[in-house]
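In C-alpha cells, the next block holds one chain alone, the form predicted on its own.
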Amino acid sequence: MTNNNIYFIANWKMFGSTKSVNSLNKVISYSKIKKLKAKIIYCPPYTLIKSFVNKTKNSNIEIGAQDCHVQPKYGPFTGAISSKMIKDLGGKFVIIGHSETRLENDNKKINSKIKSALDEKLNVILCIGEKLIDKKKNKTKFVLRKQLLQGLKNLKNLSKVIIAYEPVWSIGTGIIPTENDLKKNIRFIRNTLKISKKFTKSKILYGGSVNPKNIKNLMRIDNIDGFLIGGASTNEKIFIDIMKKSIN
C-alpha cells in the first residue's frame, strides 16, 4: 500500500433515495478529522448527485456519478446524461468501463466516454476485469492489457484517469483474488501503463467485495492506492470501519 491519501470510492449503484443524504451525516464527521489519509468520493445514481454535493459542500467529500454518454455537452438521447451535465451538478468525479456497464459498451465506446469526461474537466475512474471464464482460461492478463491499451487510447490529460481494477467474479461475490494473484495482477496493470510514460502516476485502486473483514489482507498488496466500494459503502458505519482498519 501507497504512503499516500488512501482513495475510498462509494459506488452506490441503484440505490437510494432523497432521504438517503442523512446517511452521510457520521461520514461527514469522520471526513474533517485532521490529517486524515483518506480521499473520500461518492458515486450515488443521478438523481442523487445534487443532494449529496449540497449536503458534502463543507467537507472534505468529493461527489462523482457512476457512468456518462459519449456526447460531452447535449444532444438528442433520451434517458442519457452528460458530461457537461454532472459537472453542472457539481460531480467531479465519473465511474466509466464498470462491468455492469460493460454489457452494453465496449472498449471503443469505454475511450470516447472517458474523452468526453476529460473535456469537461471531470476525474475519471476507469473500471478494468476480467470474468471467471477468462481467469479459467488465464486470460486475465489478456483482458486487462486490452481493457486498458484501447480504453486510454489517444488520450491528455491522464492526470486525471484513475484505474479501478475489479474483477467481475468477484463483485458481490464476497470472493476476492488470493493475495499472491492479486500482487500479480497489480503489478502487470503498472507495468503495462508504464507503456506510456504519461501513466506512471495513475492511481490504481481494488474493487469487488472490499469489506471491513478482508480489508487488512487487501492493505498489504503494494501498488494498490485505494478501493472502489459497493454495496458496503451504503451503510456509513461498515464504510467508516473499512476505512479506520486501512488507515490505522
Second form
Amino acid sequence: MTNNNIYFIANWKMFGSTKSVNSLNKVISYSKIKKLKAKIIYCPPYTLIKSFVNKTKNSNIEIGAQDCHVQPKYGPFTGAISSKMIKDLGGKFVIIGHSETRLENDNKKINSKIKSALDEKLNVILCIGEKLIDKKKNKTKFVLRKQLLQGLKNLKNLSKVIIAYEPVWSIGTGIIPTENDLKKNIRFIRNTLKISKKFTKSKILYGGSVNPKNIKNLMRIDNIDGFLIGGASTNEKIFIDIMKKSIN
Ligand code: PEP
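Okay, that is the form predicted on its own; can I get the form predicted in complex with phosphoenolpyruvate (PEP) now?
Let's see the whole complex now, leading with the same chain.
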C-alpha cells in the first residue's frame, strides 16, 4: 500500500510560538519528495496561521484552523474568529466539532459553523466520536449517527466535508480502538452518510493517539482515508516518521 491521497492532518491545539514555523522545515522537504502524494495539512492555533501559510507557500502543504464562529463574516463577537478571517489569512481548512470544543458547541451550533465555513468555501474537518461512557453503554452508533445527522443537517453538497472519527477516550491517551471496532465504526459512518443520501464519497479519517508504532496497523484498515494527529504532529521528526511508516 502507498500513502497516495492519504490525509495527514496535524492538529496543534494550543501549542506553538512564533518560533514554531522553523519546525516545518523538514516536513516541507519531505512533502517535496517526488512521488509523495500524501495530503499534509497543518492546523495550528489562529496566531500562527499566517506564518504557516507563508512558510508553506512553495510546497503542497495546506493550512487550516481549529475552529470558527457560526457567523461566516464579521460581527460584534468579542474574541471570535470567522471563516472569512481564516480564509483571509490563507487558511483552506477548518476543524469543527473537535471533542475539546464540544462543551461549548452542541450539534446545532456545529451545523451552523459548518455552514459558515462552506459559505466561505473552506474545507471542513468534522470531528465525531463517542465518549468512554457511551462505548461502555453500547451507545457508540447512536452517538455517531446523531453527531453526523445533526451536524450535517440541511447541507446538500458535502464534497468539501471530511469526517474525522475520533473516539474521545482515544485522544491523548495512547489507547486506540481494536482493528475490528475501527473497521466497524468507519463502515457505520459511511453507511449512515449513504442511507441519509449525504455525499457518499466523503473522506473518513481516524484520529486518536496515532503514533509511529501503531500507524502500520492502522494503515491496514482499508477503509480509512487518513489521520488527524494531535500530540505526535507537533514534533516534526515523529510526524515524518508516521508518514514514512505509513508506506509499506
Ligand atoms: C486530536 O486531538 O485530534 C488528536 C487526535 O490528538 P492525539 O493524536 O494527541 O490523540
